[in-house]
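One chain comes next, on its own, written as structure tokens: the form predicted on its own.
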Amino acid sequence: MNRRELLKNSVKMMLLASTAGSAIAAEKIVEVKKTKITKPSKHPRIVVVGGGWSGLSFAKHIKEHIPHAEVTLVEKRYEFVSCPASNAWLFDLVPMDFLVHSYIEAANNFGYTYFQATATDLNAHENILKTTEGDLHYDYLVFATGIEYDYYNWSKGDEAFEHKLSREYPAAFIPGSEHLTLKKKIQNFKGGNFVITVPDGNYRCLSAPYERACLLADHLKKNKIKGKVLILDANNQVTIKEEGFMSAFNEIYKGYLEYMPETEIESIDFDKKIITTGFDNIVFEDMSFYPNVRATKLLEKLGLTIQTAYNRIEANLNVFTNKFKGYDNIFGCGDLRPMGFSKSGNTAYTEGQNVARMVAEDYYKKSIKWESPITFCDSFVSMYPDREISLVSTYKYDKSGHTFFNGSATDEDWKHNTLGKSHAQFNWAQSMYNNMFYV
């Protein structure tokens, strides 16, 4: 079998195995009653913290393993706006509404309740999480809160300069309005360099800036706008997919867009719009800066949070169990989790679904069985004709170097990749909206 076949075989495998998720999980359910050791509460209380797409598919998964539990997610948002796939939107190949899902469906359809409310703080001794909404009180409580910006390596917390580089400079990674002013940015963009930055460490998506850069790319050439898309990468070379996007870079977009790796801003000065470098003075007429990532303030309020040895705040969570450190009854899922992952849409679905088994597991008392969740990632390259390269991982752990690591299966020919013909993100992420909020 050769790669690309490896490939599409994977992706059809996956999305077979999303949406044939209840069956699998209703025959799980029933193998656990027979052998629970004890019998447990009648109604257990399970809490999830965060509607984004791990909490979203722990909500719906949970219910399938312990159909007459009581199941909450508290989430803050009105509804549900998806990151992943919003880098087409940015470029109109798909309109808002395909992005934008509702919270009380998906709760409606999947027999859980959804609480729109804020976390703000925890009483784990007496199973409480506290909330803007009112006390919950829970017998599992499941963080899905995600990642947050550290724009630390730069303001050295100064508040008014990570204020101007969020707002007026965002970096769109956080679903919302951000997405809203870039994309009025990309449309109001007459000419110059528009720089994108792409951070070290594992942030959300690794494809996404490089796949943002060259659909930015193929409008200013489509557009006949004299600019160039600048990406001042901190990473030595392309994170993910190097083959594809390189060649999409130099043999697409040549004199459109230059690549920059191994580069650290040192300063920039927003009057005279010039980023000062290790190596270099870069003029810009516009950006959109993504930083570093980290673990949510909320975690690290409570007590749930470690410092790495390169000064970033991750969740203290048990990698096989994946419950937080100290507590029997308190889990961890999605991006916020310390683990190799990709933080990325497909990874947290996955992840989410596994972790609602293994509190089923936890709750008829069973010993937690750790899976990998799996990666499925496709990027766009150009736009008219529609180029994609693609990928599909899933993780194991090496003993002797007490890590993770991956196994790719990766399309990256952006010539003949038949996946990306039969426009495999869409495809994709239509069938993982209708897992989470339809089906």
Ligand SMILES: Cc1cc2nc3c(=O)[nH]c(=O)nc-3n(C[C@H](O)[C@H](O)[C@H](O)COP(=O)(O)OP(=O)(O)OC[C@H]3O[C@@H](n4cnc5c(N)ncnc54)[C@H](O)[C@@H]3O)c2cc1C
Contents of the next structure:
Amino acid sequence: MNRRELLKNSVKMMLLASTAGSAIAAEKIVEVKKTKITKPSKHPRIVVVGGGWSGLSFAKHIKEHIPHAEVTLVEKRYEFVSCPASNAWLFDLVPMDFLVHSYIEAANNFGYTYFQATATDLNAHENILKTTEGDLHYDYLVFATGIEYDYYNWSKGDEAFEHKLSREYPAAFIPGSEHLTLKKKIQNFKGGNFVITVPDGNYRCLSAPYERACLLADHLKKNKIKGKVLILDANNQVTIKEEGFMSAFNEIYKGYLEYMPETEIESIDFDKKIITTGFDNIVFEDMSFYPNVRATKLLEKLGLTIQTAYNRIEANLNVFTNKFKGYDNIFGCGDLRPMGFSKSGNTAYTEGQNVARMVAEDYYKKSIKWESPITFCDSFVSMYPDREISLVSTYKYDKSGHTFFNGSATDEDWKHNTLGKSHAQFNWAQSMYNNMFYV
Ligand SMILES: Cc1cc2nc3c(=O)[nH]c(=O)nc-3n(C[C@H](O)[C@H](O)[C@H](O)COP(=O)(O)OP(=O)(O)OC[C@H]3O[C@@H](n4cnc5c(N)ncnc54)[C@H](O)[C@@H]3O)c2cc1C
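With the form predicted on its own in hand, show me what the form predicted in complex with this ligand looks like.
Full assembly next; the chain just shown is listed first.
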């Protein structure tokens, strides 16, 4: 399949990816399995688990640093579907094929192997990664497995409750069928309260729930739907670009959007559709529930995690070398990290690039140098007129507090930008897709 054909089938493929045994999916598995590495090699074998923003960046850049390395990207999905710009897709501002890209094409363009499998276990003594499709030997291993949801605060371990919440009211913060469910909800929404929740802690993409709320309010206003967006925020204020978002809530969406900070959800009655908070009972017609986030259960099972602030499970990394503590040849990057950087695509991509350089420094027996990843965050607050707010920031280390802080966000970046038809977000996303897949 060439790229155009792949993209034409993208929505279909996204649906098929979640159903075992489809004809198209099966064809693709066979195609990919042929590239499996089984034999030891004289060239360094570098395996990266996770083909998201960080893993794709790592796989591309490590080949630039160590061209003779045998690089394998282990990814469980058949196709890449972007979370950045997916809010725009929810409201038909971009087609699905803008978000979907081919792992096979990326691997061909950058000279590494795409191995479609799920990593399941590790034998670190013998440098073997276990996967659903067999074992892979490595000299260096990198985990870039992103996040999983953590519903425990609300479910207290009640699986039925958790399934109800995650399947019927999905967060849509991990690519896949959740986004399709949420889009259907938006299209079918006829009125009442549409609740969007925001968790506490360092959740994935701080701005995205607020951007989504703005675009939903914009949709209600434009289509004269008698409904309201309620943002139930566990934080005491908007967590990023506060001035820009608050002015949009108060000026553009008055009557269509209500912002409720410091809202702790105590219980949810799914039959009566009532949320009970510390202050109120809130009736809802529909909802997208965003729980807390954590590193994957696989990493926890492998003993590669720690509990950080807010009781979150995150990767147990040396924050200056990105090596997992206790291991010399296992690295981590992307949203799994324990550092308080923004869990966002640009940050994950630039960190993947840094970690590729760090692995090469280790391989060539040089000292490993730390460099800050770069966060770029752009959000739509309205489409008519086009208003986007953006910021760029890097990080510095505070020795006394043993923590990283935002070293370079400038004030003017936090204000509204009226960008006419240039759409900074789409330009940025397209250039990142080009970086990860094509050039
Ligand atoms: C709605 C939304 C909007 C966003 N907007 C922006 C934005 O405008 N700008 C921005 O910079 N960021 C944005 N983000 C955040 C961005 O998507 C994430 O920060 C980024 O995807 C993190 O990259 P990652 O590589 O760490 O994780 P991911 O991209 O999630 O990749 C992890 C990969 O690992 C794979 N994986 C996991 N476990 C295994 C396993 N055991 N075996 C094999 N594969 C495995 C997964 O399938 C996945 O492909 C947005 C996110 C959302 C949800």
